[in-house]
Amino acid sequence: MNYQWYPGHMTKARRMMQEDIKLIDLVIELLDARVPYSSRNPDIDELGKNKARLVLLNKADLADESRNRIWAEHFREKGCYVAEVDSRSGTGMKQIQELIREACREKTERDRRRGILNRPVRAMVAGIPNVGKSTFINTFAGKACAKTGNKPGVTKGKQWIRLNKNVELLDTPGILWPKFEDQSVGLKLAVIGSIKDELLQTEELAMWILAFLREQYPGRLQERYGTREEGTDAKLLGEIADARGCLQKGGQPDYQKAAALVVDDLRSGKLGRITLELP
């Protein structure tokens, strides 16, 4: 299946964060911790050079712990300022504050020698679709400021957040590029969410998942579902179809509804802590 997803309103947006740039200090860019290349927007690179830059590797609670260090360590390696968080239940965000000053530290001090004091550092949010960007801006501003939902896309225009005298920030909407590619990496943003559903095959998501947690977390699976890891993909899928009751009439495995509860069991971490890819 060709992963493309890139409605209208995205083109705008890009085009709106060019202006936007030249206002700000600092890009924070929010990463989903289980894919932190799939889920990197290139154009924000080039959107934000000569800018400080924090790179929040989000949603690190469902992520792998050791590689959530391998990918701290390369973004730090970039240049960038790193932190994991989990910004649904606020594990991590004690130390945002501390880093934005960090990494402002060299405009503070310009600003110093102009006799410029208390300008707030103005700081750009910018991520892709559903990677936690609202839910972050509420949880780090201690309010419901941001509008949030559980699908992609719902953040569609631009909104200044003034979050104390030190810091404001600019909410962008999410924005993939316009075309990936390579292939693997809007499947595994499809695997995580970051695509609507309705334009995916539920099945060829799940028969992946499978392949990937038998070669890099062998036992997963038994542990889940009590099944065998032998065999195809399609066998066990079926086998997964069984000991969950995703049944058809006459007993025959339902594979559309198996693949749903993979899918789902991977993206809420019912499957455990997992990391879809490395540097």
Contents of the next structure:
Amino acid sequence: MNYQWYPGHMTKARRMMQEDIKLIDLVIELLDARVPYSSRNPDIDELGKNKARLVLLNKADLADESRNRIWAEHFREKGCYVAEVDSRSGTGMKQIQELIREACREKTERDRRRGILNRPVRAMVAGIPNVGKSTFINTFAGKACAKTGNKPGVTKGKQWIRLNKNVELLDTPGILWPKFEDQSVGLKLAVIGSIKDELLQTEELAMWILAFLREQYPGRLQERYGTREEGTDAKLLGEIADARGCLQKGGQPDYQKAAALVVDDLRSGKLGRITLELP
Ligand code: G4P
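Requested next: the structure of the form predicted together with guanosine-5',3'-tetraphosphate (G4P) (the form predicted on its own having been shown above).
Now the full complex is given, and it begins with the chain already shown.
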């Protein structure tokens, strides 16, 4: 498979995570709310064992609201703290401070019993590329907080962002790699534009999207393009090309152009809020 991710990348990413994770109390695991399964690397369970965990369903603004709730419940049942967020606009951020406090309560109490008072919780953000780690850190940390700089005893070069007197965030996120063993994972990540898949053509992605939407979100295509959702996916793509004026010189449908339009519309949310998988 040809997905930008090679063993060298993965080994390096893993080594960095293993180093950084020693320094922290809490892992803030970012998932893409449209594909919470496919954007998750379960290795985090092993890497982050004995650490408190907060799962964030990021890009919740692009995902189906009712399915956001189903996924949030799913992770809660697994014992995680969960929030739905839109890191770009900041929606859902307010509750996070409180969730961090709850997730780390046990640790804070353990500290207190040992006479350690007011030691801030240290957290790191982790997730696969493009899930929104940098956006989250920027929005969450905002402008109000200052970088604390290097600290004695902490790996040189690590920057901590002081969020308040209770929480410090590592300013470099942990990079996880997607779990490609399951073929549909790569496909879905390509559909949402999170990875460049050099093997799949735009037309293949578009055809997958058409079939998926007809099955799981009937009416969406009709709403957007005014086409009837009948016949084969190829025929439907032709009708979308007609409806949108994606035509070649001779007036024939330009399938390539129509496919690019469909893929773009899905990624940008113009086809509505969509979640590609359920627990
Ligand atoms: P990373 O650090 O995990 O690699 O991801 P990054 O923050 O760079 O975000 C990847 C893309 O996802 C960015 O879009 C970013 O704006 C977008 N994004 C992040 N969080 C959210 C969210 O909650 N909702 C939505 N709708 N988008 C989000 P981009 O197209 O690469 O950049 P730009 O168009 O924002 O400049």
